[in-house]
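In the block that follows, a single chain appears as structure tokens, in the form predicted on its own.
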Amino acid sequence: MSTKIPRIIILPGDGIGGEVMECALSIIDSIYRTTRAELDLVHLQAGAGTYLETGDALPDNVIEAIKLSDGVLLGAMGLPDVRYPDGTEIIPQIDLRMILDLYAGVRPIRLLPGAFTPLKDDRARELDFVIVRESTEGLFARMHEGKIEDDKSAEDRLIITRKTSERLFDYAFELARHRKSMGHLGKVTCVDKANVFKSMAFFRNIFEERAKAFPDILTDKQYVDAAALNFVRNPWDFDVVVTENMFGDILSDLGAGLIGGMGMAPSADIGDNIAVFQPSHGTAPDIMGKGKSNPTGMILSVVLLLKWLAAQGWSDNYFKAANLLDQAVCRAYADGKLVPYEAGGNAGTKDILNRVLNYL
């Protein structure tokens, strides 16, 4: 560990990261001021904007920082008219996923006490589960490498390795394991399309192996369209998923969808040593400025973060505090009056903010 206290870079990134940020930097001094769980914050920058500046989207010394830090908190990074000369979206915390090793991408889809759903079956309200998404391999493997060949045609190549599977399964039965110690099913349920796909066989065939090593969890195996469909059907029959990369970025848009908008899901990229933290809405740069951003799953990324950290061997205080913050945020949703602008409602960025701090 690089200090007495842990080492977090900030990234506030790009179109409405920064005003995530503000918020969840609010959060972090009243959480500190309530428990005393400080945080050694370094403000860098990173993004589209860092592109236009310089020329490099993930400078060196943003890297560096970042393999001796704790942990990263990330806004958001992007922007739809600032790209590579060819053609593609400037995205590096994909490239930090890579250069890190954060292989195990998890999406925590929870709907919180009083939040909008589109789904009408009162078990929607209990809906709580976990998208782990392989963030390494797959698609995004080589996606620096793809080639058009003459404009008639573009190919694009997909990855799975044994080393990063058994990884990412270990690491969702493991999660299994842990959400049935607090009452939930105990199952991991493996996405794939291993009927059409031969990486996909592959793929299922060491989630069977692995499998073998948890028998205390249950397990289930989905193609990844019969997947789509249970997400809208029937949710509240997932535990823990696991799934390839593309997939897994489909998906989770999905299940965010289930619990209010994008606005409202928080997720980490977790390696064998470090982890990156960030809302999983992009920079949404329509709504820049206009105070109608959604910081909730920032705030929520914010928890994700305190709880690693006191899993990484910090002091409790760490657990309390994300706990305490936690509790704050379904507080603030409870009685169904805050609703925000992506759920059709009129709460905008500091009324939920207000309204999160008004219970820490």
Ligand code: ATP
Contents of the next structure:
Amino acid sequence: MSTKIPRIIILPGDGIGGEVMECALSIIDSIYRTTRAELDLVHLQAGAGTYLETGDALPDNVIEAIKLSDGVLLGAMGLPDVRYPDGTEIIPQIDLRMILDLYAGVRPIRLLPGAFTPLKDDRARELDFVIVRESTEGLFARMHEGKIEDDKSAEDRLIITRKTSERLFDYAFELARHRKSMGHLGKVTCVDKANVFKSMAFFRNIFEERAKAFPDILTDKQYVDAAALNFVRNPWDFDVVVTENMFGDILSDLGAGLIGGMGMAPSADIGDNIAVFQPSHGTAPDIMGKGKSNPTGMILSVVLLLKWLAAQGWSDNYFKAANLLDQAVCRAYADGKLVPYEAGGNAGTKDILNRVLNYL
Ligand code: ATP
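Can you return the structure of this protein in the form predicted in complex with the ligand rather than the form predicted on its own?
All chains and molecules follow, beginning with the one already shown.
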């Protein structure tokens, strides 16, 4: 811990990243006035816009500032038209996960009371599970080293290591244990493709090994194709889902779709010493500047940040602030009248922000 007040790096990024970050900053200000849970905010820039200005998407001074901080709040980064000379997109948020060793990508999939879901079954109202996406290896581990040979074939590598997998599974089991104490099922589902790939069989074996240390937690294993089906058919049966990076990337968007859209889903990328909090969505250039971006996922990422700070040993006040903010978001949606544009309604960025602020 750096000071008496947690120092948080603010990185709005590109596209709608800035719009949803503005909402987060209003929320942080309001929370402080109500609870005195104070954050020392340091505003910095990274992303596609920064690359255009400086030639570097993630400048060294930003990385250094992050390493000395107590956490990062990030909007979204990357723009389809801004690319490196080799044609790949600028996605420093993914590099940041590697640099900071943020192996546990936590993606809560919880349907807020009153919020839109495309699922018609009444059990959807109980939807509340968490995807833990490994975030430093898998198919992303060598993402800058993929090769195209003579325009005839292409190759990327998938890496699974014992060290990261053990930490990942332990994190998922601890999370399930914590959730069990809050009334959830206490189950971890490992999602892989162990029937086809050696790397995935290795991943599953380590899952089974680590499970032995958590006899109080139920386990399940599903192939990723079956898991995709079950996400739609009976998602209420999941509690904690743990999976490889690319599978987690895809399943998180499917999960977000179940709870009303990309703008509803928060995330936290957690390492042993530092964590980055950001909504699950990207920069959404299609809606940028139109007042239609949904800031709910960003606001719920602030909830995750405040809870994480409390768990890191900062005062209980951050935990109280997290609960207050979470309740405000739930109350904002509770009467079913707040329907964001992405869910077919007409609630824009400011409507959603103001509704939440009203309940703080
Ligand atoms: P990335 O690969 O960077 O995660 P993506 O290609 O998955 O990004 P997003 O930017 O997340 O794409 O956008 C996917 C769709 O979801 C788009 O139609 C976008 O408008 C919509 N969307 C994303 N975020 C929001 C939001 N906060 N509010 C409303 N709609 C959103």
